[in-house]
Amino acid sequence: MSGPLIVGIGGTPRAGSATERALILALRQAEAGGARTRLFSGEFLERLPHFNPGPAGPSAEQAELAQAVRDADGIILATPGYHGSLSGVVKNALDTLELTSRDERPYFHGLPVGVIVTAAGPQAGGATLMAVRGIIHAMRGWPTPYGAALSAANLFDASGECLETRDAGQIATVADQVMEFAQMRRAQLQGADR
(Lines of atoms letter the chains of each structure in order from A and count residues from 1; the text may use other names and numbers.)
(Lines give C-alpha, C1' and ligand atoms only; values in the text may rest on other atoms or scores of the structure.)
Protein backbone atom coordinates (compact mmCIF):
# COMPACT_ATOMS: atom_id res chain seq x y z
CA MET A 1 0.00 0.00 0.00
CA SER A 2 1.28 3.48 -0.79
CA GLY A 3 1.95 6.02 1.92
CA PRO A 4 -0.51 8.71 2.94
CA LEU A 5 -0.97 11.69 0.66
CA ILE A 6 -0.01 14.94 2.36
CA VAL A 7 -1.06 18.07 0.50
CA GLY A 8 0.86 21.29 1.14
CA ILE A 9 -0.94 24.56 0.48
CA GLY A 10 0.81 27.87 0.91
CA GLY A 11 3.50 30.34 0.14
CA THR A 12 3.36 33.77 -1.38
CA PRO A 13 3.34 34.98 -4.98
CA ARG A 14 7.07 35.65 -4.58
CA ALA A 15 8.94 32.53 -5.69
CA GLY A 16 11.26 31.16 -3.04
CA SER A 17 9.56 32.98 -0.16
CA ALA A 18 10.39 31.93 3.39
CA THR A 19 6.86 30.58 3.72
CA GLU A 20 7.18 28.40 0.65
CA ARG A 21 10.62 27.12 1.65
CA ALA A 22 9.28 26.17 5.09
CA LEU A 23 6.39 24.29 3.46
CA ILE A 24 8.78 22.46 1.13
CA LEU A 25 10.90 21.37 4.11
CA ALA A 26 7.77 20.11 5.89
CA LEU A 27 6.74 18.10 2.83
CA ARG A 28 10.26 16.66 2.59
CA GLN A 29 9.99 15.59 6.22
CA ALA A 30 6.67 13.88 5.46
CA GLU A 31 8.23 12.14 2.46
CA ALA A 32 11.05 10.87 4.70
CA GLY A 33 8.31 9.30 6.82
CA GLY A 34 6.84 7.51 3.80
CA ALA A 35 4.30 10.03 2.51
CA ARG A 36 3.41 10.96 -1.01
CA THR A 37 3.18 14.75 -1.25
CA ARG A 38 1.64 17.38 -3.43
CA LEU A 39 2.57 21.07 -3.30
CA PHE A 40 0.28 23.97 -4.16
CA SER A 41 2.75 26.83 -3.91
CA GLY A 42 2.19 30.56 -3.92
CA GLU A 43 2.67 30.68 -7.67
CA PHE A 44 -0.23 28.22 -8.12
CA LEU A 45 -2.38 30.00 -5.52
CA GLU A 46 -1.87 33.32 -7.26
CA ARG A 47 -3.43 31.86 -10.43
CA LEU A 48 -6.63 30.90 -8.61
CA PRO A 49 -9.43 33.29 -9.48
CA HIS A 50 -11.26 34.86 -6.56
CA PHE A 51 -13.71 32.25 -5.44
CA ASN A 52 -17.18 32.87 -6.84
CA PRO A 53 -19.74 30.10 -6.42
CA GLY A 54 -21.67 31.42 -9.42
CA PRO A 55 -22.93 29.49 -12.43
CA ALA A 56 -19.67 29.69 -14.41
CA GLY A 57 -18.25 26.77 -12.45
CA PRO A 58 -14.71 26.27 -11.20
CA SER A 59 -11.56 26.96 -13.18
CA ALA A 60 -9.22 24.08 -13.95
CA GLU A 61 -6.92 25.20 -11.11
CA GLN A 62 -9.80 25.43 -8.63
CA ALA A 63 -10.97 21.93 -9.57
CA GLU A 64 -7.39 20.61 -9.27
CA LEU A 65 -6.98 22.00 -5.75
CA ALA A 66 -10.36 20.68 -4.61
CA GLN A 67 -9.60 17.21 -5.96
CA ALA A 68 -6.21 17.10 -4.25
CA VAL A 69 -7.86 17.90 -0.91
CA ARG A 70 -10.49 15.23 -1.56
CA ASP A 71 -7.68 12.71 -2.09
CA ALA A 72 -5.57 13.89 0.87
CA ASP A 73 -4.86 12.03 4.08
CA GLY A 74 -3.41 15.17 5.68
CA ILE A 75 -2.81 18.84 4.96
CA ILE A 76 -0.03 21.27 5.77
CA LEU A 77 -0.97 24.94 5.46
CA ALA A 78 1.75 27.60 5.32
CA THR A 79 1.07 31.31 5.29
CA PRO A 80 2.86 34.53 6.00
CA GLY A 81 1.40 36.58 8.82
CA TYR A 82 -0.07 39.69 7.22
CA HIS A 83 -1.44 42.19 9.73
CA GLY A 84 -2.23 39.48 12.24
CA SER A 85 -3.88 37.05 9.86
CA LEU A 86 -3.27 34.83 6.86
CA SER A 87 -2.47 36.11 3.38
CA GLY A 88 -5.11 36.74 0.75
CA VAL A 89 -3.88 34.02 -1.63
CA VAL A 90 -4.01 31.38 1.10
CA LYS A 91 -7.46 32.54 2.27
CA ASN A 92 -8.75 32.45 -1.31
CA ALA A 93 -7.44 28.87 -1.66
CA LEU A 94 -9.32 27.90 1.49
CA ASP A 95 -12.46 29.66 0.22
CA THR A 96 -12.10 27.66 -3.01
CA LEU A 97 -12.57 24.47 -1.00
CA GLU A 98 -16.24 25.42 -0.76
CA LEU A 99 -16.30 23.28 -3.92
CA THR A 100 -16.16 20.28 -1.56
CA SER A 101 -19.06 21.43 0.65
CA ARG A 102 -21.50 18.83 -0.70
CA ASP A 103 -18.99 15.97 -0.73
CA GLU A 104 -19.43 12.96 1.53
CA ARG A 105 -16.30 14.27 3.29
CA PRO A 106 -16.54 18.07 2.96
CA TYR A 107 -13.68 20.51 3.43
CA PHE A 108 -11.02 19.09 5.81
CA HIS A 109 -13.49 16.79 7.59
CA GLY A 110 -11.51 14.34 9.72
CA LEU A 111 -8.12 15.35 8.30
CA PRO A 112 -5.10 16.36 10.35
CA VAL A 113 -4.01 19.86 9.36
CA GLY A 114 -0.64 21.29 10.34
CA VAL A 115 0.09 25.00 10.29
CA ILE A 116 3.29 26.92 9.56
CA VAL A 117 3.33 30.70 9.88
CA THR A 118 6.21 32.98 8.93
CA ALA A 119 6.02 36.54 10.18
CA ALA A 120 8.14 39.57 10.93
CA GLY A 121 7.44 39.35 14.65
CA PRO A 122 6.06 37.06 17.35
CA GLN A 123 2.78 38.93 17.76
CA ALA A 124 1.86 38.56 14.08
CA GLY A 125 2.95 34.92 14.12
CA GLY A 126 0.85 34.01 17.14
CA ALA A 127 -2.23 35.89 15.96
CA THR A 128 -2.01 34.31 12.51
CA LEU A 129 -1.55 30.84 13.95
CA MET A 130 -4.74 31.25 16.00
CA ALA A 131 -6.65 32.65 13.01
CA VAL A 132 -5.67 29.71 10.81
CA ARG A 133 -6.55 27.20 13.51
CA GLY A 134 -9.98 28.80 13.80
CA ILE A 135 -10.48 28.37 10.06
CA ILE A 136 -9.40 24.72 10.25
CA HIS A 137 -12.01 24.10 12.94
CA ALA A 138 -14.67 25.82 10.81
CA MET A 139 -13.65 23.54 7.93
CA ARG A 140 -14.03 20.45 10.18
CA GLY A 141 -10.33 19.64 10.26
CA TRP A 142 -8.15 18.56 13.17
CA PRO A 143 -5.39 21.12 13.79
CA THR A 144 -2.27 19.35 14.97
CA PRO A 145 -1.32 20.08 18.58
CA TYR A 146 1.85 21.82 17.43
CA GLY A 147 1.87 24.80 15.08
CA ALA A 148 5.06 26.51 13.92
CA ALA A 149 5.32 30.29 14.19
CA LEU A 150 8.63 31.29 12.63
CA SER A 151 10.46 34.58 12.23
CA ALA A 152 10.76 35.14 8.48
CA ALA A 153 14.00 37.10 8.86
CA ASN A 154 17.20 35.06 8.43
CA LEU A 155 15.34 31.77 8.48
CA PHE A 156 17.21 29.89 5.74
CA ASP A 157 20.73 29.50 4.40
CA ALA A 158 21.60 29.67 0.70
CA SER A 159 20.77 25.97 0.22
CA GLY A 160 17.26 26.36 1.68
CA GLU A 161 17.97 24.72 5.03
CA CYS A 162 17.07 26.34 8.34
CA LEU A 163 19.84 28.34 9.96
CA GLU A 164 18.59 27.48 13.45
CA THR A 165 18.02 23.95 14.74
CA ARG A 166 14.92 25.07 16.66
CA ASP A 167 13.27 26.33 13.46
CA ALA A 168 14.02 23.08 11.63
CA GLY A 169 12.58 21.24 14.63
CA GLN A 170 9.35 23.24 14.51
CA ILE A 171 8.85 22.48 10.83
CA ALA A 172 9.66 18.80 11.34
CA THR A 173 7.27 18.56 14.30
CA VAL A 174 4.36 19.91 12.24
CA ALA A 175 5.07 17.39 9.45
CA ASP A 176 5.57 14.49 11.86
CA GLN A 177 2.29 15.18 13.66
CA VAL A 178 0.35 15.40 10.40
CA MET A 179 1.91 12.08 9.35
CA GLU A 180 1.21 10.42 12.69
CA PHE A 181 -2.46 11.39 12.67
CA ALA A 182 -2.85 10.59 8.95
CA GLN A 183 -1.46 7.10 9.49
CA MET A 184 -3.72 6.51 12.49
CA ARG A 185 -6.74 7.68 10.50
CA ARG A 186 -5.87 5.41 7.57
CA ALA A 187 -5.43 2.43 9.91
CA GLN A 188 -8.79 3.16 11.53
CA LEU A 189 -10.57 3.44 8.17
CA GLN A 190 -8.97 0.22 6.91
CA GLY A 191 -10.01 -1.58 10.10
CA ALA A 192 -13.58 -0.40 9.62
CA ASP A 193 -13.58 -1.80 6.07
CA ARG A 194 -12.72 -5.32 7.26
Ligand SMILES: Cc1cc2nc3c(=O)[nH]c(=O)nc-3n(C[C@H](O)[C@H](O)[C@H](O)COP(=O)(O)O)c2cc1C
Given for the second form:
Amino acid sequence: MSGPLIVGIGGTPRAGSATERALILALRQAEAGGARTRLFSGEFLERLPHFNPGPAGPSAEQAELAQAVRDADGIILATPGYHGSLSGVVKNALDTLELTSRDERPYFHGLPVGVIVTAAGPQAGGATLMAVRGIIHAMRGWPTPYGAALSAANLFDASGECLETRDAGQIATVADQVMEFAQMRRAQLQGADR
Ligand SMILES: Cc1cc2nc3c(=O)[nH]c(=O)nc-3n(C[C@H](O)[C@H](O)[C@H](O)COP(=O)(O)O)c2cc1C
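Having displayed the form predicted on its own, please output the structure of the form predicted together with this ligand.
Time for the whole complex; same chain goes first.
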Protein backbone atom coordinates (compact mmCIF):
# COMPACT_ATOMS: atom_id res chain seq x y z
CA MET A 1 0.00 0.00 0.00
CA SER A 2 1.29 3.50 -0.82
CA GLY A 3 2.35 5.84 1.95
CA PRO A 4 0.17 8.62 3.33
CA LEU A 5 -0.12 11.73 1.18
CA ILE A 6 1.13 14.80 3.03
CA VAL A 7 0.29 18.11 1.34
CA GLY A 8 2.44 21.15 2.11
CA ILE A 9 0.90 24.57 1.63
CA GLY A 10 2.92 27.71 2.20
CA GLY A 11 5.99 29.80 1.73
CA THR A 12 6.16 33.25 0.25
CA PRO A 13 6.46 34.17 -3.45
CA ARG A 14 9.86 35.69 -2.66
CA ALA A 15 12.79 33.92 -4.33
CA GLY A 16 14.73 32.14 -1.61
CA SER A 17 11.77 32.09 0.80
CA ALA A 18 12.88 30.73 4.18
CA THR A 19 9.31 29.68 4.89
CA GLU A 20 9.21 27.60 1.73
CA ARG A 21 12.58 26.07 2.54
CA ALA A 22 11.35 25.05 6.01
CA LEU A 23 8.26 23.50 4.43
CA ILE A 24 10.37 21.55 1.94
CA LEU A 25 12.49 20.18 4.80
CA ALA A 26 9.32 19.13 6.63
CA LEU A 27 8.03 17.34 3.54
CA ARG A 28 11.41 15.68 3.11
CA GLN A 29 11.18 14.43 6.72
CA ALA A 30 7.71 13.04 6.01
CA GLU A 31 9.06 11.29 2.91
CA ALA A 32 11.78 9.70 5.06
CA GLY A 33 8.94 8.27 7.13
CA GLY A 34 7.29 6.79 4.04
CA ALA A 35 5.01 9.61 2.88
CA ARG A 36 4.15 10.75 -0.60
CA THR A 37 4.19 14.54 -0.66
CA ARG A 38 2.85 17.44 -2.68
CA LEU A 39 4.05 21.04 -2.34
CA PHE A 40 1.99 24.15 -3.02
CA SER A 41 4.66 26.82 -2.74
CA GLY A 42 4.40 30.60 -2.60
CA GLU A 43 4.82 30.79 -6.36
CA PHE A 44 1.71 28.60 -6.82
CA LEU A 45 -0.29 30.32 -4.08
CA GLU A 46 0.38 33.71 -5.66
CA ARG A 47 -1.42 32.51 -8.81
CA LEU A 48 -4.62 31.75 -6.90
CA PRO A 49 -7.22 34.46 -7.46
CA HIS A 50 -8.65 36.13 -4.37
CA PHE A 51 -11.30 33.68 -3.27
CA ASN A 52 -14.77 34.78 -4.38
CA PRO A 53 -17.61 32.79 -2.81
CA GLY A 54 -19.90 33.68 -5.71
CA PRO A 55 -21.27 31.17 -8.20
CA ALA A 56 -18.41 31.28 -10.73
CA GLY A 57 -16.51 28.00 -10.98
CA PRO A 58 -12.96 27.58 -9.62
CA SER A 59 -9.85 28.36 -11.64
CA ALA A 60 -7.62 25.43 -12.58
CA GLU A 61 -5.25 26.29 -9.71
CA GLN A 62 -8.07 26.59 -7.19
CA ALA A 63 -9.47 23.22 -8.25
CA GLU A 64 -6.00 21.64 -8.08
CA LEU A 65 -5.43 22.83 -4.52
CA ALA A 66 -8.87 21.70 -3.35
CA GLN A 67 -8.41 18.24 -4.92
CA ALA A 68 -5.01 17.77 -3.27
CA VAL A 69 -6.53 18.52 0.13
CA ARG A 70 -9.37 16.08 -0.60
CA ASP A 71 -6.76 13.40 -1.35
CA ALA A 72 -4.52 14.24 1.62
CA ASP A 73 -3.87 12.20 4.74
CA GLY A 74 -2.12 15.13 6.42
CA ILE A 75 -1.31 18.79 5.89
CA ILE A 76 1.65 20.99 6.73
CA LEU A 77 1.06 24.75 6.61
CA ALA A 78 3.97 27.19 6.53
CA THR A 79 3.52 30.94 6.75
CA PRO A 80 5.60 33.97 7.53
CA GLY A 81 4.43 36.23 10.33
CA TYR A 82 3.22 39.36 8.58
CA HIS A 83 2.16 42.17 10.89
CA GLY A 84 1.56 39.73 13.69
CA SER A 85 -0.41 37.10 11.79
CA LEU A 86 -0.35 34.81 8.75
CA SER A 87 0.32 36.24 5.29
CA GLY A 88 -2.52 37.15 2.95
CA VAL A 89 -1.28 34.69 0.33
CA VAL A 90 -1.54 31.78 2.77
CA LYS A 91 -4.90 32.97 4.15
CA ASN A 92 -6.27 33.18 0.61
CA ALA A 93 -5.20 29.57 0.00
CA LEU A 94 -7.06 28.53 3.15
CA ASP A 95 -10.14 30.53 2.12
CA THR A 96 -9.99 28.75 -1.25
CA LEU A 97 -10.64 25.47 0.57
CA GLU A 98 -14.19 26.70 1.01
CA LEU A 99 -14.53 24.79 -2.29
CA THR A 100 -14.56 21.62 -0.16
CA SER A 101 -17.28 22.89 2.20
CA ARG A 102 -19.99 20.65 0.73
CA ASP A 103 -17.82 17.56 0.52
CA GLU A 104 -18.56 14.51 2.65
CA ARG A 105 -15.23 15.33 4.34
CA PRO A 106 -15.07 19.13 4.24
CA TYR A 107 -12.02 21.32 4.83
CA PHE A 108 -9.43 19.57 7.05
CA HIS A 109 -11.95 17.25 8.70
CA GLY A 110 -10.10 14.23 10.11
CA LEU A 111 -6.68 15.49 9.05
CA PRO A 112 -3.64 16.32 11.16
CA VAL A 113 -2.35 19.79 10.34
CA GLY A 114 1.16 20.84 11.29
CA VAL A 115 2.18 24.49 11.37
CA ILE A 116 5.51 26.16 10.67
CA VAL A 117 5.90 29.92 11.15
CA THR A 118 8.89 32.07 10.27
CA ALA A 119 9.13 35.61 11.59
CA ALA A 120 11.74 38.22 12.32
CA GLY A 121 10.80 38.28 16.00
CA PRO A 122 9.38 35.87 18.61
CA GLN A 123 6.21 37.89 19.26
CA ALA A 124 4.93 37.46 15.69
CA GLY A 125 6.02 33.80 15.70
CA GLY A 126 3.86 32.91 18.69
CA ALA A 127 0.90 35.09 17.69
CA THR A 128 0.90 33.71 14.14
CA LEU A 129 1.10 30.13 15.34
CA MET A 130 -1.97 30.67 17.53
CA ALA A 131 -3.84 32.43 14.71
CA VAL A 132 -3.20 29.57 12.28
CA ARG A 133 -4.25 27.00 14.88
CA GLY A 134 -7.51 28.91 15.37
CA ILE A 135 -8.13 28.70 11.63
CA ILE A 136 -7.38 24.96 11.63
CA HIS A 137 -9.98 24.47 14.37
CA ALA A 138 -12.48 26.49 12.32
CA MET A 139 -11.72 24.20 9.39
CA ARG A 140 -12.25 21.06 11.51
CA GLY A 141 -8.62 19.95 11.39
CA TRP A 142 -6.44 18.56 14.16
CA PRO A 143 -3.48 20.89 14.85
CA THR A 144 -0.46 18.86 15.91
CA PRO A 145 0.59 19.33 19.54
CA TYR A 146 3.91 20.79 18.41
CA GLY A 147 4.21 23.84 16.18
CA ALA A 148 7.45 25.34 14.87
CA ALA A 149 8.05 29.08 15.36
CA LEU A 150 11.34 29.86 13.65
CA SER A 151 13.42 33.00 13.56
CA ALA A 152 13.66 33.81 9.82
CA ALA A 153 17.18 35.24 9.93
CA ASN A 154 20.11 32.86 9.62
CA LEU A 155 17.98 29.74 9.43
CA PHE A 156 19.76 27.92 6.61
CA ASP A 157 23.23 27.40 5.24
CA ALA A 158 24.11 27.79 1.54
CA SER A 159 22.95 24.23 0.81
CA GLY A 160 19.55 24.90 2.38
CA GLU A 161 20.07 22.86 5.55
CA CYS A 162 19.32 24.30 9.01
CA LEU A 163 22.24 26.02 10.67
CA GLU A 164 20.94 25.11 14.14
CA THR A 165 20.02 21.56 15.12
CA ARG A 166 17.18 22.88 17.28
CA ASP A 167 15.54 24.46 14.22
CA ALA A 168 15.95 21.23 12.25
CA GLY A 169 14.42 19.44 15.23
CA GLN A 170 11.40 21.77 15.31
CA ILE A 171 10.70 21.21 11.61
CA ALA A 172 11.16 17.44 11.90
CA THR A 173 8.91 17.21 14.96
CA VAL A 174 6.04 18.90 13.13
CA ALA A 175 6.43 16.49 10.20
CA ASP A 176 6.75 13.45 12.48
CA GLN A 177 3.61 14.36 14.42
CA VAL A 178 1.61 14.84 11.20
CA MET A 179 2.82 11.43 10.03
CA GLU A 180 2.06 9.75 13.37
CA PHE A 181 -1.53 11.00 13.36
CA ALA A 182 -2.00 10.25 9.64
CA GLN A 183 -0.87 6.67 10.12
CA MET A 184 -3.06 6.19 13.21
CA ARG A 185 -6.04 7.58 11.33
CA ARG A 186 -5.40 5.36 8.32
CA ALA A 187 -5.14 2.28 10.55
CA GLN A 188 -8.37 3.26 12.28
CA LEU A 189 -10.23 3.72 8.98
CA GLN A 190 -8.89 0.44 7.60
CA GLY A 191 -9.98 -1.34 10.79
CA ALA A 192 -13.46 0.13 10.46
CA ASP A 193 -13.66 -1.24 6.87
CA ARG A 194 -13.04 -4.85 7.98
C1 LIG B 1 4.72 42.68 4.99
C2 LIG B 1 5.62 42.11 6.06
C3 LIG B 1 5.24 42.15 7.37
C4 LIG B 1 6.03 41.62 8.37
N5 LIG B 1 5.62 41.68 9.65
C6 LIG B 1 6.37 41.11 10.62
C7 LIG B 1 5.94 41.15 11.97
O8 LIG B 1 4.90 41.70 12.32
N9 LIG B 1 6.74 40.56 12.91
C10 LIG B 1 7.91 39.93 12.57
O11 LIG B 1 8.56 39.38 13.46
N12 LIG B 1 8.33 39.87 11.29
C13 LIG B 1 7.59 40.46 10.32
N14 LIG B 1 8.01 40.41 9.01
C15 LIG B 1 9.22 39.65 8.69
C16 LIG B 1 8.80 38.28 8.10
O17 LIG B 1 8.15 37.49 9.05
C18 LIG B 1 10.00 37.57 7.55
O19 LIG B 1 10.56 38.40 6.58
C20 LIG B 1 9.56 36.26 6.92
O21 LIG B 1 9.51 35.27 7.91
C22 LIG B 1 10.46 35.84 5.81
O23 LIG B 1 9.79 34.85 5.06
P24 LIG B 1 10.34 34.38 3.67
O25 LIG B 1 11.84 34.24 3.75
O26 LIG B 1 9.69 33.04 3.48
O27 LIG B 1 9.93 35.37 2.61
C28 LIG B 1 7.25 40.99 8.02
C29 LIG B 1 7.66 40.96 6.67
C30 LIG B 1 6.86 41.52 5.70
C31 LIG B 1 7.31 41.46 4.26
